[in-house]
Structure formats: C-alpha cells, structure tokens
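Next up is one chain by itself, shown in structure tokens, the form predicted on its own.
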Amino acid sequence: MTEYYVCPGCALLCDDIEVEIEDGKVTKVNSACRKGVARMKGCSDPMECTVDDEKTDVDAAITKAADILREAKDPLIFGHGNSSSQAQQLSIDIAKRTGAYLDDTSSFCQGPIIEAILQDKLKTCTLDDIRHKADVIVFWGADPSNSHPRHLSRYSYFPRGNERQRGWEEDRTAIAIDIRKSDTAEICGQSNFYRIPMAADAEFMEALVSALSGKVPKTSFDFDKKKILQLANVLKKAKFGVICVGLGLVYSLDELEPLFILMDKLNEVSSFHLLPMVGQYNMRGFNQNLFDKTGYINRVKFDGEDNSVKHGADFSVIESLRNRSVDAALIIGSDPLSSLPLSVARYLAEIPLITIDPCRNLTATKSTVTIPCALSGVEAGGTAMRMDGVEVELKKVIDTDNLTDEEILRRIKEAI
C-alpha cells in the first residue's frame, strides 16, 4: 500500500506526496512541485550547534538560548512560518513568560487579510471549496504558477470538482490582474487579463464596483471602460467566486476599506469569497495560534509581570528594530537578516542572537547561539495550516539526529 505525505514546501500543505529512501535520506519525490521537492531533500547546508561560534552540544546550546532570553530585558522572539504549530504554541508561552515581542513575517504580508478574515470581515472558503465548486477564480496581485505551482492543477483551474465536472474548457473562468504578464496571466488569456499600473488596486476596484452597479467606471489611468464592464458582468454572472489576493494587492494598498467595498457589492451581485495566498507553510498557523491567546495575529509584546499585552505598529519586527527597542533575539525558522531591510537588519546583526533551523543561513553565521532543529513534514511530524486555515497533519518520513522545533523550545522554556 502507497503511503502518503504532506508537502511543507508551501501553504498548500498538498497530501498527496510520495518518496523513495535511500540510506535515510529522500532521494526522489512524486508528485510535489519544484519547491517541495526542493524542500522533502532536505538542507544543503544543514545548521551545526554553537555557542559563540564554537561547536558544542545541544545542550549547552539550549543553556546559553534561556540564559540570553531570561537576562533580555526586551527580547524579540520572530519567525514561526516554518515551525509546527506545537512549536509555534511553546514560542508563544517563553514570550509571555519573557515579556518578549513577539512578530512573523505576516507582519509584512498577508497578514491584514487574515486577520480581517479572522474577524470576519471578509468572507473565505477552502481550496476544496475552490475545486468542487468555484466556477470564477480571479488571481490578483498573485502568480501561483511560480509562488504555488501546484495551485492551478491541483485545487483551482485545471480540476474537474464534484460541481465543475467539465473543468477549466467549460466550466472555469480565469482571470488575472497585474501589473505585469505573469505566467499565471498567460493562462488566463489575454483577453482575461487586466494590467493595471503600479498601486492602482484601489482605483480599479473603485472602478469595477461602479461597473458592478451599472454605473460607467472612471479610471486616472488610460484603461478601456468596456473592458471593465466584461470583467463586472463576468463577476455577476458567478455562481462560486473566489479572489486570490496576492502580495501584490497586499502591498498596493494602504488599507482595506477598498477590499471591503468590493467584496461587498460582489456579495450583493454574486457570491464571491477571498483567499490569501500565503507563502510559508504554517503562517496561518501561527496568526491563528496567536489569535486565539491573545486575539491579535502578530505585532504584539507581553508584559512579564503581569502577562498583559499590547500590540500595534511599533511592536512589529521592523518597527522594534528601527527603534533599537530590543536587546536580544530568538529567531526560529526564518532569515531575517536577508529579508529585512539593511537599516533594520545591522541593529538585529549587533545583539545577542539564537536560530533554530535545520539548515544554515545569512542570520545563524551572525547569531551567538544556533540550535539546528529536524525539518517539521520531513524529520518531524506535528501539525500546520493550509492557506485556507484547514489544519493538517504532518508525518515523519525519515529519521534524524536533531531535536524538533517543539522539543527545543520546551527545553528553552523549562532553562528560562
């Protein structure tokens, strides 16, 4: 009998993943994409446990870890989007316990569109809902085709679902909206595809809320109006529409009232949905871990004493940074010192660092400890979130020498 595994090479979490072994290792993998297969194989450059640049055990390592956290006045605690959700739980208790701040990287994505969808601002379904059901799929902002590549094929143009039997030549529309041709647009057509210029979601959003109330749209922008009239009537006519916001949209607006007025009329007209196309495998998992403790999703810091929390802008990772508010860090699963800002990321290269990885980064050749922990879906089961919030299992597939994420943070929690 097949045994199957699920992929952490993205927020799709896909299920239906096999692999051969060899000598303990992944040696091929079915089925996933380019970066899931990239990903099931493992580190090419696996982390080593040090303290001070020297090799040590694992737990000296863990010692040295509490003893930074608990003698930080301000630590900040950052990562999580490829850490289990126990892992990311345990993370969580040491920044109450630490009075940490405590951030991910949804702090700069999608985070303003979970978190609306947690409060249920806006409306959402499943990727299974998409495959079984959704007739338009309208990618904005967004190319799974590079970001996801499994997206399209597997949940939400090219399947035959349980109510769209005759798929994407019948029973589909895609539509793209960018401001370039991404290869994602190349498949919805160019008569399917709206390029727009830089930061002008919101105004074509304006526009094609008009045209969904039978008004004629206005654009600043040279954009044919009958075009946008087409796009309104094809929203109407949807029975299961989905938008799949992308970073895109995310980054080309300053807030989401225009989102909301959209999704809004569409609801009116139609019956449409909107999905987060998340990046790393179980940040949604961490906005919902975080939002059930404390009922925000990210940019929060806890007060040691008496376990209050505040959150808002200058809580996040960039803004706790910028102002040198912190004074040690705990980063897990993530490479800030290559995805943040230079100005930010050298204050976070001068303080008392601690990764846990599996593999080996720009961030732990700077930090004072690195503790490499067993890749979770690979090394390590658990549990993550889909993209959608639907949570899934992980399971083992091979055996190795490296404490989880979980098991190190316990420790770390049990030292402080």
The other form holds:
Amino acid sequence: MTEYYVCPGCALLCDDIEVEIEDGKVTKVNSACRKGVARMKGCSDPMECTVDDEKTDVDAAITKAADILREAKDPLIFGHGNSSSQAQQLSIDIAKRTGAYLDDTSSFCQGPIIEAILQDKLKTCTLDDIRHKADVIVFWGADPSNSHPRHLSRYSYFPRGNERQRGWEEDRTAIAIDIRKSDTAEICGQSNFYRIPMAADAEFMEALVSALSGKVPKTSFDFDKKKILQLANVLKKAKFGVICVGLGLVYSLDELEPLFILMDKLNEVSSFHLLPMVGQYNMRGFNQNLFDKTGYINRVKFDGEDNSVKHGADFSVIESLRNRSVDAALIIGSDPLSSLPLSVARYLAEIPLITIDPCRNLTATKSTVTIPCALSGVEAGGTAMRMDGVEVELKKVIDTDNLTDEEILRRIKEAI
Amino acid sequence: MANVMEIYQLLPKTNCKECGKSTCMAFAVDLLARKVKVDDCIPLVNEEKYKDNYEKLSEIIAPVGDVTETGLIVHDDKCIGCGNCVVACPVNVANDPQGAGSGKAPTSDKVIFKVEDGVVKARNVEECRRFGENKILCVACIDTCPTKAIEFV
Ligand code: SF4
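Condition change, the form predicted on its own to the form predicted in complex with the partner chain:
Every component of the complex follows; first up is the chain already shown.
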C-alpha cells in the first residue's frame, strides 16, 4: 500500500501526496503541485533561535517571550493560518490569559464570507459534493489555477464523480467572472468568461438577479444584455451549482448584501452553494476554533480581568497597529511586515516582537525573540480544516530538532 | 505555440541551402517538428545581423530534452503541476478511473501523465490516442493546461 501524506501548501489540503525521503530530508514529492512541492521540501532559509539578535537556546527564548507577553498591557497575537488547530487553541488560551488582541489573516481575506457561512447565512457544501455532483461551477474573482493549482483537477471541473461520470466536456460547465482573463478563465473558454470592470461585482450581481427574474439586466457599463441572460439561463438549469468566491470578489464588495440576494435568488430557481477559496491551509480552522469559543471568527480583544471578549474592526490587526493600541506582539507562522501595508506594519518594529516560524522572514529580522518551530504538516502532525470546513489529519513526514509551534505555545502559556 | 510562418519569418529567407534543405520554408517545417535544430541554420548562428532573430527563434523553439514518440513535449519550466492533464486525459481515465480519473494520485502503472516533483511526466506514450493505428487528434491535455506547457510536434 502506498503511504499518502497531506500537503499543507494551501487550504485544499490534498491528501494523496507521495514522498521520498533520504537522510531525513524530503527529496521527492509526487502528485502535489509545484506550490505544494516547494512547501513540503522545507525552507531554504531556516530561522534561528534568538533573543535580541543573539543566538540562544529555546528555553531562554521561551522564557523571554513569556516575559514580554506577561509584561505587556495589550499584546497582539496574530498569524495562525499555517498552524495546526491544536496550536491555534493554545494561542486563544494565551490571548485570554494576557488580555490580548487576537486576529488572523482572514481579517483581510475571506473572513466576511466564512463568518456568513458559520452564521448559516450562506448555503455551502464540501469539495467532495462538488466533485460528485456539481454541474455548474462559477469562479468569481478567483483564479485557482494560480492560488489553488489542483482545485479544478481534484474537485471542481475535471474529475469524474458519482453523478458526473462523463467528464467535464459533457457533464460540467465552468464559468469565470473576473476583471481580467486569468488562467482559470482561459480554461473556462471565451464563451464562459465574463469580463467585468473593476469593483463592478455588486452591480453585475444585481443585473444577474434581474435576468434570473426575467427582467432586462441593465448595467452602467453596458454589459451585453444577451450574454447576461445567457448566463442566467445556464445558472437556472444547474442541478448542483457552486460559486467559488475568490479574493477578487471579497475585496470588491463593500458589504455582502448583494451576494446574499443573488444566492437567495439562485436558490429560488435552482440549487446553489458557495465555497470560500481560503488560502492558507488552516485559516478556516482558526475561524472555526475561535468561533466555537467566543462566537466570533477573528478581530477580538480579551479582557485580562473578567475574561469578557470584545469584537469589531477596531480589534483587527490592521486597526490595532494603525492606532498603536498594542504594546507587544506575538506572530505565529506569518510575515506581517511583508504582507501588511508598510505604513501600518512599521509600528511592529517599534514594540517587543516575538516570531514563531520555521523559516526566516522579514518580520523575524525585526523581532526581539525568534523561535524556530517544526514545519507543520511535514515535520509535525496535527489537525487542520480544509476550505470547505472538512477536518483533515496532517501526517508527520520527517523528524526535526525544532519543537512544534504547539509545544512552544504550551510552554509559553505555562511560563506566563 | 509557434507556427511555421512565425518561424519562417525569423529565418534569413535566402534559401542558401547551407542547412541541407532546399528552402528556408522546408527548414521551418522541420524545425517545428524538431527534426532539425535552430543551430543547424549556419548563417543565423554566424551572422551578426541575424542575432536578434536567432535569439527569438531559440526562445520559441525551446530546447526539449525528449520528444516522445508521439511528438508530445512537456515544457518543465512552464508546468505548475496542477494535474489537469492527468485527470482530463481519456487514457488515464480509462486505465485508472478510481485514481487519476477521479482527481486523485494515479494508482495504475498504465497512465500516460503523472505529476512528479511538481511537474508532469509523460510515460506509456504508446497508449496516447494520437498514436498507433486508430489515431485521432485528441487535445484533452493541451486544452486543459493553464500555462500551455504541453505541445505536440
Ligand atoms: S493544490 Fe494546494 S494542497 Fe494541493 S498540492 Fe497544491 S499546494 Fe498542496
């Protein structure tokens, strides 16, 4: 029997990966896409264990990290998308105990969509449902050919499934709605590609709802009405439809209302589901874990005294840094100095900063404490949640001397 | 993908026959089929005025390690290992319906495409529908590739 592993390269968590190991290193990775292979082969530039830029041992670094968090009045704990659920739980515990701001990357990614799904405001389904049943698949502001390379081949377009035996040419229609002709749009074909102007998604949704209601679909950008009616027709006939929501769509909507209206309409005339195209492999897990404990998916602030929790935009990583309302930060498996706008992130370099990560990154170079951890999904196991909310067990592939982020967080928690 | 005219336009168009072909057009046809190499056109390599064209042509006709018997080439540098071709190839589906045909890692030795180390590798090419007695012009792997990494010459 072939031993299969799980790829932590993105939130598809492909579980059919074969690896070859030599001298305790992953030397070959089969079935994974290029992105996954790069992740599973480990970092080219591992992080070192340091305090104040001096190399030290992990015990000293953990003690210092605990000191920083204990002494801070309003620490920020951020990251989590590349950590197992077990590590995330500990992070939540530490945030509670230290009265911290707690947030993750969903705060500026798929957060609003996942929140709506967890609150039962949007109908969703699993990737396996999509493979077995979906006949109309819409990629809206999403380009999985780049962000989730195996999305189309494993689930959404090409594979045969129980109710989709004849393959994509006859059994499935893939549609791309985007502001540019992405690689995914290329695969969908010219007749199934709807190019819309920037930030026009809400208006296009409205027009589509009109078309679905048998009205003339008007847009301020004069989109070919016939083409919208054509699209409405395809959507109406769907037996099992899916809208894969990409960041392009999330960023373009000021509020989710137009999406709710469209989904309601679609479910009046046919059956439609929504899938958030989550990026990091366990971002959805963090949202779920925090939701289970607090009722919120991100952007929270705990009160150190009475354990109450506040939630809102003011407690997001961006606002808390912009307002300089935090006085220390713990970053786990993330690189905010490269991913956040510099004007906001720069403040991180001014406060005591702790980074836990397998690889060196920009944030690490500005950190007071850096603690290298095992590469989750490769050097450590744990549980993670796929983009569709299905739990997947990660399997350890090789050994490492580094502690897991879970173990590091447990020891920090104990030291506090 | 390059076509004959595009290649022809980049050749000297002098029909000098130094390559052993009777015309530049004939050379272009053979170059597209990878029967000759860009470097076989001696003036193109040696003469300064063709330098740009030589570079352009070398880029279009990317050197290929192995052209398989069916003329199938995978451009490693373009492939992202998405596996669309693995799952779309009708031969893969027929030979491995539960594995490759269902979107998962191939479980049969008889598949044509398999992703190894992030890049698709072709094998068992004699099974390809473009080959053998009842050949047909199948384009399943070409059409489904997001990066145009697969080519038949
Ligand atoms: S699609 Fe995502 S999970 Fe699958 S192999 Fe690629 S990076 Fe890994």
